[in-house]
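Next up: just one chain, as structure tokens, the form predicted on its own.
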Amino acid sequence: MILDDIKKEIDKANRIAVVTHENPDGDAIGSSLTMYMALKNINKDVDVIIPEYAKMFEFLPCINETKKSSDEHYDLVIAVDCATEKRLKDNNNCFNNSKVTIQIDHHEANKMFADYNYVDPVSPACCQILIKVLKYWNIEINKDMGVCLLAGIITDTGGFKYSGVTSETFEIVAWLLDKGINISSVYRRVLQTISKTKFELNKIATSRITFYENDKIAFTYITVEDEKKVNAQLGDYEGCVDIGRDIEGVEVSIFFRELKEGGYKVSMRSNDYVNVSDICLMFGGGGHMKAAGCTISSGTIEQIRDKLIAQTKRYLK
């Protein structure tokens, strides 16, 4: 089984790094310090590089323990929460430099481009999966490493409304529940308190929201200047959108965030049957079906627009 064939080398392994994709969210980031606090608990010698973190995850156990960066050539290096080689960006090297690579990941289009590859698109969070993979290597999962496990979970579940969500998902956060966790402080924390900037930010895409189709597809953004604005920080636009997909009769929200080296970031979210992933998947992004991402470089707001919203309509009903 895969699952053995990576304890195995994790056994071999002196130096590991737990490395995970850009600008993490919370599944990223409770996986990695999850990997991380597991690793240490069987005497390893183990890094976890973060290069950056949104500030309503400070609370969360060990993420002080995280290095921005590093060139040092490891045994092995593991991946998390991360589809594609290219989104693990400024550790790329750290990866590609590295004697073994294992990833652990959820996403559908994942491109297996490790050399030990354990993914469950079925999963709506790696940190799920790390529940079941850390169970089968009978390593503990103390107190610490739930809390990072929640996070997780409840971030990707986008607080368990998400349809990817299982009967096994309550079922893991009731025996969380059960380790002592207080379930209701760390929801509050990661989901419902947004800071003063995150808000100026979503006052901003509302107000700029247009619709199309009918009314089925939303589409809002930012730009650096807003960004620079309101003063925002790392995270702050997580969640933009969201806002589209929440009104009644949108199928498809699409949220654009200008980068500072140009181009734009694009977010898509779908309702009920639109595969957002397959759209993604064409301008070199992906994710799951009902949320996904991708970069475009070249082309103004107008025109990334229209070609999106071209490729959406072709899936809708």
Second form
Amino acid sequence: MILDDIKKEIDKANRIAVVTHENPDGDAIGSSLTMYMALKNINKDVDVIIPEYAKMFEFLPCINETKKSSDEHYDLVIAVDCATEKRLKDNNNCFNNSKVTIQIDHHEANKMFADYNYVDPVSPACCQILIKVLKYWNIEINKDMGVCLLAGIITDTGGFKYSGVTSETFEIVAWLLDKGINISSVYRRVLQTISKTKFELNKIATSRITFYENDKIAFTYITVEDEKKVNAQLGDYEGCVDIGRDIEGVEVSIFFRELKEGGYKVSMRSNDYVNVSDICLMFGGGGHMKAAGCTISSGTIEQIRDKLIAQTKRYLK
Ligand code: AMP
Ligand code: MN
Ligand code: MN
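Show the same protein again, this time as the form predicted in complex with ligand AMP rather than the form predicted on its own.
What follows is the entire complex, opening with the chain shown before.
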């Protein structure tokens, strides 16, 4: 069993680091912090490295113990919730300099880039996998870890509403509730409450929505200039892609965020049958069937939009 092999590597290692993907979402941060706490609690010497994160995650236990970067050569680096090595971005060196590498993830298009790859695409969140993994290793999941795990499950399932949700998701949440975790409070903090600047950015994205292919595709974008204007904070653009997806008749929502370094971060969502991960893979990205992304560095908004729409069209019924 690969989990036994991974545990042996953990037992052998002296210095361990936990890393995740760039622009970390709730699942990336929740998984990282849980793995960090789990290893600390079994007396491992461990760092958790998260270069930057959105303000709304500041309430998570141990988040103030995260390192922004590290040049150290670790015995073992564990990547969580990350489909490709490229998406480790600033932590790429740290990963490559490690003696042994492990990853735990739930992306279907995972590139199996570590020495040990534990990937379960059926799981709607990496945090959901971690619960199984920690139980298998007989590592106690305390309340702090429970809060982080719940934050990841709630964000990656859109509040238990995406089709990837399994009966196990609800069993886990019931178990966390019995542990005394305030589900409602975590839910509100990671999913419901939005900052004033996020609201302003959403307003701009909403006002720009245009429809294509008999209103089956919704498209919108925000620019660097927009973000400057509303004084946007990291992560304020999260959720802009959901606005179009939630409009009746829309199958695919496409959202662009202009990057400071040039180019556009593309987010795609589908409602029913279009595999947006396949489309993003064509542009060097990936993700899940109904939620995927890629980064496109050349072309104008209109050119990139037209390219994506041309591909998306082929998948529409
Ligand atoms: P996002 O639109 O950034 O919220 O991402 C949606 C999903 O696609 C997430 O599960 C990401 O992990 C994945 N994803 C986003 N961008 C990329 C990328 N450039 N390469 C691979 N996967 C990505
Ligand atoms: Mn993620
Ligand atoms: Mn995830």
